[in-house]
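First, one chain by itself in structure tokens, the form predicted alone.
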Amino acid sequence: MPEGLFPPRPEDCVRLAAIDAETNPSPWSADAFRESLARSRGLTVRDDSGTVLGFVVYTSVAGACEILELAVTVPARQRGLGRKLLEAAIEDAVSEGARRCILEVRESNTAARALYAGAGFLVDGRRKAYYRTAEGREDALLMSCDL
């Protein structure tokens, strides 16, 4: 496991949900994190006191990695933590035989789109009106990269 990254503990799920709720209009609940992490993989990045600053939840099945959720708390952004989490998830998935990575992202999430594009992801599809927003619905962009 890369230095500074740790698997999430069950008691972290409340914190993961709080981080997700900072900017996600339809965030996962703590229970949703618990359920997902029971059948998926995850990593957290923490500060010196052990407080979770960011996380990634992903799967690696049948040669494909899927990024399910990735978020960094607002005050800890612009420090490369999102990139570190993404790269570690991909590295782990590759060690398990993944040859491709897929994800979906809100069209309006320009910061995440830039992170993924910088890691080699390309837009290869769109799900119309996939995400709920305060104003209605928003498209999801489907992105992928070969590993």
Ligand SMILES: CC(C)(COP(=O)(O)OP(=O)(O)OC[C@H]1O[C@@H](n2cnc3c(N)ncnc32)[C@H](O)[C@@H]1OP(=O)(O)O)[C@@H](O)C(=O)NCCC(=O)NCCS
Second form
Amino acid sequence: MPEGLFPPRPEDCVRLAAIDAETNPSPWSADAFRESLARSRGLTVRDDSGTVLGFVVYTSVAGACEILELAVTVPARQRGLGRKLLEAAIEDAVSEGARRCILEVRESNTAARALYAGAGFLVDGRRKAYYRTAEGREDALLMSCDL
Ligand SMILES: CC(C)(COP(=O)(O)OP(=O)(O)OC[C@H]1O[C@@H](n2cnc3c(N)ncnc32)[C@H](O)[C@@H]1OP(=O)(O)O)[C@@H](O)C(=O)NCCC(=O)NCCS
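Beyond the form predicted alone, can we have the form predicted together with the named molecule?
Every chain and every other molecule in the complex is listed next, the one we just looked at coming first.
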């Protein structure tokens, strides 16, 4: 386990849902986190008092890592935590045999797209009108990175 990162505990799921709801227009519920983490892998980053500041949920199956959810609470953003979570998830997936990482991101999500591009991800597909927005729908960009 990378330093400063911890596996999520079932009792963290309410906090994970609250962080997700801060800015995700289609946030997961606490139950959705519980169900996903029962089947997937996860990491959290916490402050000194143990409060979760950010998390990543991912899978590592048949040589491919998929990033399902990644978020950092608003006051803790732009301090390197998102990159740390992404890199740690990828490192763990590589140790499980992953050779490729894939994810989907809203086209309008410039912060996440910059994070992924900086980590070596390239856009290699698009799902038209995949996500709901307040005004209608927006495309999902499919991004991938060879590991
Ligand atoms: C995307 C997110 C996880 C980034 O977390 P973070 O801790 O703020 O990111 P970091 O501080 O590690 O920054 C890493 C890189 O991301 C990019 N980035 C982060 N915030 C950015 C912003 N507001 N605008 C543009 N680029 C940004 C930069 O490339 C940055 O690298 P740099 O510092 O060398 O310029 C965070 O903004 C977030 O939780 N957003 C809401 C949830 C979300 O969109 N998740 C992704 C779903 S696919």
